[in-house]
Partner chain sequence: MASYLESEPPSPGESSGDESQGVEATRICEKMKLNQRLAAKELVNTEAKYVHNLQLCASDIRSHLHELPQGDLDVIFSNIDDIIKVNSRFLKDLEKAGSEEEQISLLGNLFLEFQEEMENTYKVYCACYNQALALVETYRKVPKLQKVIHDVITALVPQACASGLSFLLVMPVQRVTRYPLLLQKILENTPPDDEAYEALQRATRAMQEVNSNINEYKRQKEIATKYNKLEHLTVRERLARINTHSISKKTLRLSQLFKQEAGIVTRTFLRIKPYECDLEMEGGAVQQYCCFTRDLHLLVFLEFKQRLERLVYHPLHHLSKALLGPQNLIKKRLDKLLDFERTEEKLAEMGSMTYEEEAIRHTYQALNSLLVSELPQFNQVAIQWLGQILNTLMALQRDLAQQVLQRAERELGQLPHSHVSDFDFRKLIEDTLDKTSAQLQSFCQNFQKVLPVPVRQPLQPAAERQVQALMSKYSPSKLYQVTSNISGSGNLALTLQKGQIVAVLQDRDIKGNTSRWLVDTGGYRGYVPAGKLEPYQVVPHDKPSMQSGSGDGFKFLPVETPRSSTHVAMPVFQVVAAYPFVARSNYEVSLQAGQSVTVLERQDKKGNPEWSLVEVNGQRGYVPSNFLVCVPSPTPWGWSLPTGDSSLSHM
Amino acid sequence: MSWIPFKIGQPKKQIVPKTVERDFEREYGKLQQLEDQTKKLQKDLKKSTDADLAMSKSAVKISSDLLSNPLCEQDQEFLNLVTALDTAMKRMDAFNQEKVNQIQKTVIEPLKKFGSVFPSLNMAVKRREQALQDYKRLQSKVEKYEEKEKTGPVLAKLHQVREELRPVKDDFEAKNRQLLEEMPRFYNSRLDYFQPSFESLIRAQVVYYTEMHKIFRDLTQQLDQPGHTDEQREQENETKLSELRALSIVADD
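Now give the single chain's structure, the form predicted on its own.
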């Protein structure tokens, strides 16, 4: 959202008090910042959910590829291990999809709807600015005729311009008053609007990671060898790797 005032000649009379103009710029600036933050948050959430889905889909692809590994045909223990992993990855992917769907429905979509209000607000500000420029233009004409010699034609023209000025002034003041009243109200409503969405985001994450804890706890219980520590497993792997390196076909020349 941007606001670029028109450039015209300024009347000598200060038709909008500086305090009013400062109030308007302050409130409008807050809404501009809110729009930017809303767009960024929506974009970041979309990137996050896309990355989450890509992660779980990749995990399923890896476990599926392992199932097609020839080792699974030759070693029942390895087949059981990979099957348990594949089941866990598919469960993880399913819960991840549910989480992403929930975030899309209760967080991203409300953000998108909230953001759709800003173009209308921007248009209202432009209409207010156009009304202000019309007001200034006619006020300048009034001042010009007031400074001239008071002849019949000048007085007639002055009366005509004053009549033109009255509805334009009223129109600007009405638009200005409405925006000054409603912009703070709109800005302050953001908390009530977004709080349910962010609560839903937290709940979706809590449910997902609770299920992940269960899935990987079950997987660990299926895969763990009783009495084996991480250090022992690492030592076994190093021993097996040393045996592989000792083979002539992989020995250094």
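Could you switch over to the form predicted in complex with its partner chain, since the one displayed so far is the form predicted on its own?
So it's only the chain below, everything else dropped.
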């Protein structure tokens, strides 16, 4: 291709075979996606657990506020109701904390650890890239000298450059090979790695909601008339509201 005056239009001679590049890209691409998803999942789980905690805290606040209200002193029945509610909420808060801790330990931590491998991976890929660049550079230098006339100094230079090239090429190929081996292994390890986490996630929910169900079922059986449908409750609300509105001291809106 020496007769073409403009070098820019020349296709780069493929030093590294296309298939190898493609394989590498594919594997690395998968891992990049995995990295993004891991990060997103971690963030979402963190937000979710924070929201969990916040909700539980506000529930406890509601019941504490009710308890501290002077109305409780006036009406014994009301006091009982509110005390029971308060106890329930506090217990739920404790369980919630436990649930969050468990999730923290068995899901979020592993996720973090998994994510911490990625920086090293990315560094290794960068190094491979650098090695590739060096390799390409030296390779083109060798070719340049090969194309020149074979004079003495040229030959010596050619020889020297070839010497330089060899270790660089070996280095690149070593890196390439290593990564091509390790990346799929790492990628596939995620299956076994995360199974326990998800299992634990579901189990933690089961434990929590079992408790919640028990507590509130007991509570409602004790205090409420269970078995009211939604319509019945709405009806009751309507009745009370209209009772209030019937009084003239209540403004009509």
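Only the largest set of C-alpha atoms that superpose within 1.5 Å between the two forms is called the rigid core. Just so it is clear, the model here is predicted, and its values are computed rather than measured. Positions refer to the first chain, counted from 1.
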Problem set entry | Core fit, then residue 234 C-alpha moves 2 Å or more between these two forms | yes
